[in-house]
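Listed next as structure tokens is one chain, alone, in the form predicted on its own.
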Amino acid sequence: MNTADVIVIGGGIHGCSTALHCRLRGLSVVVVEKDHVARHASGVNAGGVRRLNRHPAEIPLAMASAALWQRIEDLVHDDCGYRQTGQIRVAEGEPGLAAIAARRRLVEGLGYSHEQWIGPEELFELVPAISRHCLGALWTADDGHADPTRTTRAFARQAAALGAEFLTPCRAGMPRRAGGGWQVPTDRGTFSGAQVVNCAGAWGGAVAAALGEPVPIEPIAPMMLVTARMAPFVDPVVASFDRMISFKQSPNGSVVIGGGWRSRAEPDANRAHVEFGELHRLIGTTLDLFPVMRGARIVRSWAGIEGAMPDAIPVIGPSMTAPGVIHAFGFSAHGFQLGPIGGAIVADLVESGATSLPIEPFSIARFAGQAWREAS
């Protein structure tokens, strides 16, 4: 029988961050990952490091995570390709302007000032290549982006250097009570631990259901595409309030484009499909916003499986039915930036049962009973 203080199910950014932060607290850790580190959402997302346009409940966590991103190389001994380029979300028409006005009222009412309005002149100065039909934007100057696969692997590598054990590929079964702790059967034997952390992404709902607390999670497969290298023409990450797009140019000149366009996810088969019709619509949006892209050559497209919650925020916190189990899943395609602080929060909960950050909105209890079904 193999033992550890903490058994983490899932080797994405949140599982690897949890492993690192638990080791920094002196806790022994085993991470069980059915594929390899960064296989799905954590390795194939856009790599956005943003506080811009966060759900209000996520803003305190995003702020705390931003502080860790500022010293990411100290934390994981790798700069993770992190670049502080700023992030912009433009208004292309009157609906976008109305959305910006509502967003400004919301954020300023909560006491935050990180999202700043910029008019057309300043927008065109920051992003000269953007179409002149844009009317203005919200801008967070010290947001940016990083390399998602490199980042996730850096967390795993540093956790392993400090003594965490990673089992990959290794499929975990459902946790089961064993005396005062837990057992997790795997195809490499059974592991026992005082606590279990559910960082299983789109598969996290199955773990929760096995513990008697099912949630309405939806497996999704956000798509991305990347072009061949181009001469530099844009620094900030650009999105739109009017249409789905996320647009950035990497340091090597390639352009990475996404924004929430979804393909078909097959979590039971462990695969996702690329829907070329949807990508064609994304390309149309791209050409509207950046005419310079008309000469671009697409070299690759892909999709990764993620778990989406109906209220678009994750489940973070202790199980309501299984003492000693902590959930951190369902990040709804925007969990990458939260990875550094997500692991710290879980390590706090493992170590003391509490954390200083406000995680009550993310409790799995919000899905319990008839109240949620009636509200949804």
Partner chain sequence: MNARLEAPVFDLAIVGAGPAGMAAAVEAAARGLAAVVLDEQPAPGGQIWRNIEASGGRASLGGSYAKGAAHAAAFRAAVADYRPGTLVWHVETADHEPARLWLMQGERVGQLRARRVLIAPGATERPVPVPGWTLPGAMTVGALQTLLKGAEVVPSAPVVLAGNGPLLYLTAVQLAACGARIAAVLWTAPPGAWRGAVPHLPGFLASGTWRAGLGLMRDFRALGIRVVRDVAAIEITGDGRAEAVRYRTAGGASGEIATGLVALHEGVIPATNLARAIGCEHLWDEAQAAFRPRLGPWGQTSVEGVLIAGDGGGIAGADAAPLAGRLAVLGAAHALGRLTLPERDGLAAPLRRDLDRILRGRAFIDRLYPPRLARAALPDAVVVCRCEEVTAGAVRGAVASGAQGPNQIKAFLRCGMGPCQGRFCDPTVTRLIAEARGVPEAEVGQFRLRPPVKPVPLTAFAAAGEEVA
Contents of the next structure:
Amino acid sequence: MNTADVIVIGGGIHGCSTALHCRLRGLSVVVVEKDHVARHASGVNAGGVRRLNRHPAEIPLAMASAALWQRIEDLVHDDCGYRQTGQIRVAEGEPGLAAIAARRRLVEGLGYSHEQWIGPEELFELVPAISRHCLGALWTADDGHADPTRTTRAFARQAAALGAEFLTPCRAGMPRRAGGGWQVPTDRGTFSGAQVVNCAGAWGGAVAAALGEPVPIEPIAPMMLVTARMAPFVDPVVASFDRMISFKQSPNGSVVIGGGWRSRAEPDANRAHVEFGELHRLIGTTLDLFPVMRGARIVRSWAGIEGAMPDAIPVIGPSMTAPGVIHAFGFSAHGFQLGPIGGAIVADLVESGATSLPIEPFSIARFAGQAWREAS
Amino acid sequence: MSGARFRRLAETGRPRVAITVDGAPVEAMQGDTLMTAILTARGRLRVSEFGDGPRAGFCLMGACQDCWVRLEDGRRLRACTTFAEAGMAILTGAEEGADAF
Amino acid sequence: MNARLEAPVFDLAIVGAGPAGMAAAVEAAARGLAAVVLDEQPAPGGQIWRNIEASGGRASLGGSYAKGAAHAAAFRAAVADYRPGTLVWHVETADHEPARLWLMQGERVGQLRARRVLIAPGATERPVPVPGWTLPGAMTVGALQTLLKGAEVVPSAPVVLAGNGPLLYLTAVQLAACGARIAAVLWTAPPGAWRGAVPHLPGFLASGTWRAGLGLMRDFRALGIRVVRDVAAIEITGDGRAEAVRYRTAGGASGEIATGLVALHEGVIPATNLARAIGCEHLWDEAQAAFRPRLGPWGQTSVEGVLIAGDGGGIAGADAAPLAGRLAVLGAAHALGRLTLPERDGLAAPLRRDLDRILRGRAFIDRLYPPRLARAALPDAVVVCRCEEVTAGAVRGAVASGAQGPNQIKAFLRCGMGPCQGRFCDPTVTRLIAEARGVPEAEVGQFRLRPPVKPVPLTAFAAAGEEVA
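Having seen the form predicted on its own, I'd like the form predicted in complex with the partner chain now, please.
Time for the whole complex; same chain goes first.
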């Protein structure tokens, strides 16, 4: 029988980060991944490294993660394509301006100053290519973006270099109790360990359900469009308070357009389809915001499978029903920036059962029994 | 710059179509693709936007996508599958790197 | 969305109007199917019979070209809804529902639905990556032929043809007949290839295609062109454009020929991009050294309602393609309840007999003209991906750092992510991974493709959006 201190289910960024942080603390780790590292949400997201406009509960974690991003090369021996280009969220009309005002009151009330208001003049200076109908924006200057596949792989590579074992492609079955610890059946035999970490993304709900604590997770497939390479015309990642869009030009010149447009996810079949009928509005928004895009050509589209929680924040923390199991899934399409700190939090929990960061809002207990349904 | 890469076989009386390539007048024939019009006038088609220099088209059947040129109005067209129309002002990206997309 | 419901529904959408697509359209009309033919080209004929109507089967292009005129005429007479200049850039499929085809016509996106989709995409030339193949003046032999057939232009200076295969002979003869000069042919088929082909000779003789083949070789020899045989490696050199080609033979002889135009060709492979983007299963064909879709006897792919006919299903040539196209339509007509089983099989029997006879001749040609430059050791510095300018060395480096498959290479290096969607690097990437890992290409597989299969301007979508709104 194969044994390890920690068995991680899922080779996305949170699974790989967990493996790395556990190894840094001397714990033995096996990561079981059904496809290959970064196959789904961790590999096909837009790569935003963003604190701007986060859920209030996530802000402390995002701040701590930002500190790790600052020294990402020390952590994983790869710069991960990380660039602090800033992130901007514009207001295109009165509703957007009102949303900015409310957001500023909220964030400043919590004592944070990372989200700054910029008026039209400053916006047009920062993003000369943006349409002049924009009225202003919130801006986080030291947010940015990174290459998601490269980042996730860098975590995996560094964890492996420190001795973590990666089983890919290798399907994990449901964890079962064995003595004081856990067993996880896999395609390559059964692994036993003291603790199990559920980093299974969209598939994380199935693991939780098998442990007797079902959650209302929804598999989603955010769609993204990519253009042929264009001469550089925008640095920051741009979003809007008025319409669903996320807009980024990669260092190689291609433009990645997303913003949460969802298509059909088929987690059982391991696939997602892009539905172009849904995307004409996104394309209209793109052309409105960036007139230069009239010369752009779409060369590729994709939809990656991710797990979304109804309150749009992840499940992070110990299982309520299965001592020794820790959950970190359901990042609801914005877990990439949290990757570096997510693994550290899980390693804290594995090592000592506690962490200094405020993770209470993410507890799986919020979905227990009728509590969630009544609250919603 | 090398001379024309291709020459026409004995031509019938197809009407002429006046276009410009990087500002220089080029006489195409009705029914010419942009590729034909450009390569019967000069030696290359465009400059690779980001990499290793000039290109002259490769497959000519709409597969390799190595022949996209742009018009002065910002539109982009695949030269091997687009017909020349009178007045088209084609830019091949030869003038400078950064604006050559 | 309303637009989704409003898109018209056809019995059959035929994608491509080459030999397979045209014959399929004729058969569909005979069976009373409501069919639409969507083709990217401005006129019927596909690549092999490009511009056939306007050129009237120009005599200098030879008999195999002239044959296309009759096919095109029959197509025109039968087809009810033919949409030239229409790119099918994506097909959405769902079980038990008509497929939704996404189109681009002119500069507008559109859509229609069809109960069956017959893809007749034809072939593309096998990519032949050699040093210098991105220089202006390096093209494919097929490109020269396209210019000749479509635009009636020929190279203005002597050209060097490098590679092997029937199309190279044919193009040389056609170019010469049109007054173009051919400086030399660098012939890459190994002299011993005939030994492997001999066991397949009876099938070839029975197929009847040998007559045209022999005639072609006789015409080629009569040109008296300089031929360098058994060429194992070439390099195109020049500063900003091709100026010369260097070659080396298997026997160790080497040389250099000054030329501004080098045309490469080592056979054709199935054009599989659309089928792969739809999700049709593909398998490795060792004899043809290429992937092709897995097909049933009526052209059925692994995706319900999606059929493939012609060279896109495996290279068999322009005589076989119309038969395969018609068989696929008969199968579809039966599946849609328009033909009984005995009717279908009765109509199919003579077609299948002819098709089988032609297919028996194919193995001989495959063995006689194996790819060589396209399978030779590739120097690290050679660009593999023309769009993103990724070198063979970079691909090898990525494999060494753990990328086990094409999709990981793509994610690592952007190789295959450019506008051509991997058409010109896919076979090379698969081969490089297979070599580095010491496993067969069948095991390595291909890029997972994402729609659109060809670039679509953003503005074309915006127009569709307005329509929907």
